[in-house]
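A single chain comes next, written as structure tokens; it is the form predicted alone.
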Amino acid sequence: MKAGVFDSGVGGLTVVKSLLENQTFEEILYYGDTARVPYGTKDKNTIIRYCLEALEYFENYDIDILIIACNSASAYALQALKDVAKIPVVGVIDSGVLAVKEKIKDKKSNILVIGTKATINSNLYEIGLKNENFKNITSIATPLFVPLVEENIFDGKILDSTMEHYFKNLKNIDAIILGCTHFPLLEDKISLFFNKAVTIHSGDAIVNFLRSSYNCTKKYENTKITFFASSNPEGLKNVAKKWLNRLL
């Protein structure tokens, strides 16, 4: 089975890592729109247009399913893509909500959603969680985490100051939805800030979602993976080598 994975840049590699670790697909084609990253600061119509262009790109390849790894794209463009695509298109927000439902049984738990401005302004995580009867949800945009990850800053004073800036008024958080594919690279530090709160991120959530909703249960060893980018493809490959720990 061949999957396309689309992201606004390199963040979707965290989703690819989970797919590889779980041997979900025989082949993966990854396309990062690195020329126009980030999507989280852009308006809805622009995000939809970029995503439709990405879908056209993937039509040149015989993929069986398209995974929208970008939370901002999932928030605003998923339905537009489903309306025109000839293959299943899966976003990361529904899978994230499902992961919370499976991991957090107490509906009164304090859940924190963090993401880009576009993702948070869409309110889709909050709507999905409330539909599952979760009562206590806090959503905040944390866009500064994205450039930190892009600069390979995963710990230290800058990250500590950024977390303090965003989280200083938050107490007793039980679970955190990492609503941006960059954020799993900061997962341990963010969890520790909240006394080892449960974290839920797009990669692990999408694997479970694919298993339950699309019967993607077969295991594939030695997954073939190909990378494409709208700008600086070699830069994307270099990041992939580091993040995925494999030769490309």
Given for the second form:
Amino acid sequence: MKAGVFDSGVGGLTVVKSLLENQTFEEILYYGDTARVPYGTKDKNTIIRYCLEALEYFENYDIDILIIACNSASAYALQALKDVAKIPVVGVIDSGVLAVKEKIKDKKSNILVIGTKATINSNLYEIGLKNENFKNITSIATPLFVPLVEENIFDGKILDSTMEHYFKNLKNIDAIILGCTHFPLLEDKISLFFNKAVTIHSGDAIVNFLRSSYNCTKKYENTKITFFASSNPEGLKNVAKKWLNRLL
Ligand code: DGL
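Right, and the form predicted together with ligand DGL of this protein, after the form predicted alone?
To see the whole picture, the full complex is given below, headed by that same chain.
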């Protein structure tokens, strides 16, 4: 099975990592819209337009399924993509909500959703969690984590003060949805800030969702992976080498 993975830039490689670790696909075509990243600061219509253009790009490659790794794109463009695509299109928000449902049994648990401004403003995680009867949900946009990860800042003072800045008023968080492609790279630090709260990672969530809803249960060794980018493809490949190292 051949999957397209779309992201606004390099961040979706965290989703690719989970797909490779779980040997979900025979072949992956990754396309990062590095010329126009970030999506998380853009409005709905712009995000939809960019995503429809990405879909056209993938139409040249005969993929069986398209995964929207970007949370901001999943939040705003999933329906528009589904409306026109001839193949299944899967976003990361429903799978994230499902992962919370599976991991967190107490509906009164304090769930924190973090993401870009676009993802948080869409309110989609919150709506999904409320539909699953979760009662205590806090959503906050934490966009500064995105450039930190892109600058390879995974610990130290800048990260600590950014966490303090966003999280200082939050207490007793039980689970955190890492609602942005970049945040899994800060997973341990964010979890530790909240006394080892449970974290929900889009990549792992989508693997389970693909298994349960799209019957992607077969395992493929040695997935073939090709990278495309709308700007600086070499830069994308270098990040891929670093983030996915032994999996490539
Ligand atoms: N990929 C985006 C997301 O998951 C983060 C980077 C951006 O803003 O484009 O929301």
